[in-house]
Amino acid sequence: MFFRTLTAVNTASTAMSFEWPWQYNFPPFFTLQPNVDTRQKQLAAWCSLVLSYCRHHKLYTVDVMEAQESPVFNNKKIERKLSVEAIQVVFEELRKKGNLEWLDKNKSRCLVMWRRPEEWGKLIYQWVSKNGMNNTVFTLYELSNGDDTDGEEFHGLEDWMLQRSLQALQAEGKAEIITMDDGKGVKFF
């Protein structure tokens, strides 16, 4: 399975289309601050930057070793780079907030959830209801890649996140995940 990572994003298009926060061009931002209050604000800003960047580029998977070379953590304009240790502190903060999940014990790859499964589920259910498609069965492919969902925020959603979103809806009694001959599907109520 192919995952787009932070470094897989075209840097030229990134600079033009993504709006960087003011801190990104402030050199001390790239060094974890010793003052507890300042560090908390700094970590909040880093978390916001990582989530915004991933959301803008629809990135869900991050390789920690590649992260330091990505535009997010490496500002070539001011020649500053966040250390691997500091990146791990930022990722741990994202994990505590429920926006990151490690894929392995070594913490070398992670899933970034710039929108939680429950939030995706709510968006999907709103679309289903708005279009009068309750009591309709969809394959997972139709839901995330079909022509009907083209232009919706959840179009192109990775399979793991789509399934978690549907599980959240199932727990609320708004959907039922079903097994079909050619894979999984979902029925909305």
Contents of the next structure:
Amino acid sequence: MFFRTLTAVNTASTAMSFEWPWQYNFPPFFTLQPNVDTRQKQLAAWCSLVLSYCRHHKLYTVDVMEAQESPVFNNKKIERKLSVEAIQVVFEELRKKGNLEWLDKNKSRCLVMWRRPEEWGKLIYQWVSKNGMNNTVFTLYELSNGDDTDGEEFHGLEDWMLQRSLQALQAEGKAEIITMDDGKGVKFF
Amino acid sequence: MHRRGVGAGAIAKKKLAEAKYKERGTVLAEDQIVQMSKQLETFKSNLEEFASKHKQEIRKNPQFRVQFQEMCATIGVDPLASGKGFWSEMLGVGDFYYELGVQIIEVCLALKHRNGGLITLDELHQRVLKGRGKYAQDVSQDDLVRAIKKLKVMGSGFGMIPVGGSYLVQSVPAELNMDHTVVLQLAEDHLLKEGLAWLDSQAGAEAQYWLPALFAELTSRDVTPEEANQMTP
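Return the structure block for the form predicted in complex with the partner chain; the form predicted on its own was the one displayed.
Below is the entire complex, every chain and molecule, led by the chain shown above.
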């Protein structure tokens, strides 16, 4: 499985360059604020930044140690970086909001869900319905990497997220995951 | 052969010449004094004419006041130098700035518990204008700066810190007589507590404090209402 990480982003491959929010160039943004109210504002802004950055670059996994060197948490221009402790605090906020899941007990790697599985499921189902493909069976690969889905937002969706999205649809009765000889497939209703 | 200039006769002659020169010098000085007196008289009456013509203007028009102050500076005159005398009596300039100084002190004292004695020149200007009411004379930021400079000279604990093209006005009651670093520390703690300042611990040896509102000004961006909400709780 190919995990794209924060540091491996090839910025040339992104059509539109990422727009940093004003906080990104505000030096104190990279210091965890002692004032409780100010910290709330700060964390909200960090969560928003992490999610939109991952969304823009289609990133799904983050390695915490690598993250410290990524441009998101390390603004070389103003010579400020978020400490590992502070990054953990931001990630905990994201986890509480349901946008992040730890992959290991040590909290060294995590999944970033800038779009939740239910939301992905909805997008996929919309595409299926729009093209009148209800009652057709797809392999997972066809959905995420097929020519037909090229240009759709869920094209290139990583397997683990795709499965969760389909599980969400299954729970809503809109799809059924099928086990086939060479892998999994799905039928939409 | 006889040499001229030497001998008792020569000395006496010399003395006479000196006396005559001295007399001439006195005459010259007297001339000059008379001349200068005449000039001063003219100057004085011109000033009085100027004063009566422009007194109203000076009190009413901030722009005119700036130009007047600049003119005075060019000829080496400080119209606020003393409470008595031509400038304050004839023009009432001293009164104007004195009254303004009092207003400034009132505003700063009233807000001290909230801002720790630090206020931007902009906010001070707004509040002074509000306090003066609709029918009072207009006051410019230049007026405030001059009034504060005068307050400083009188030792009332006022100071101005240049920040990004404008000023922060700092007021410390004279009787406390605090070291300015202690005051700044208190202000910083206060600002942090109130959520007005953000802490930057990566600035170097000492922690730094940033005011988001000033940062927005420094980066010359228009702050959207949403962004303004993101800055302070």
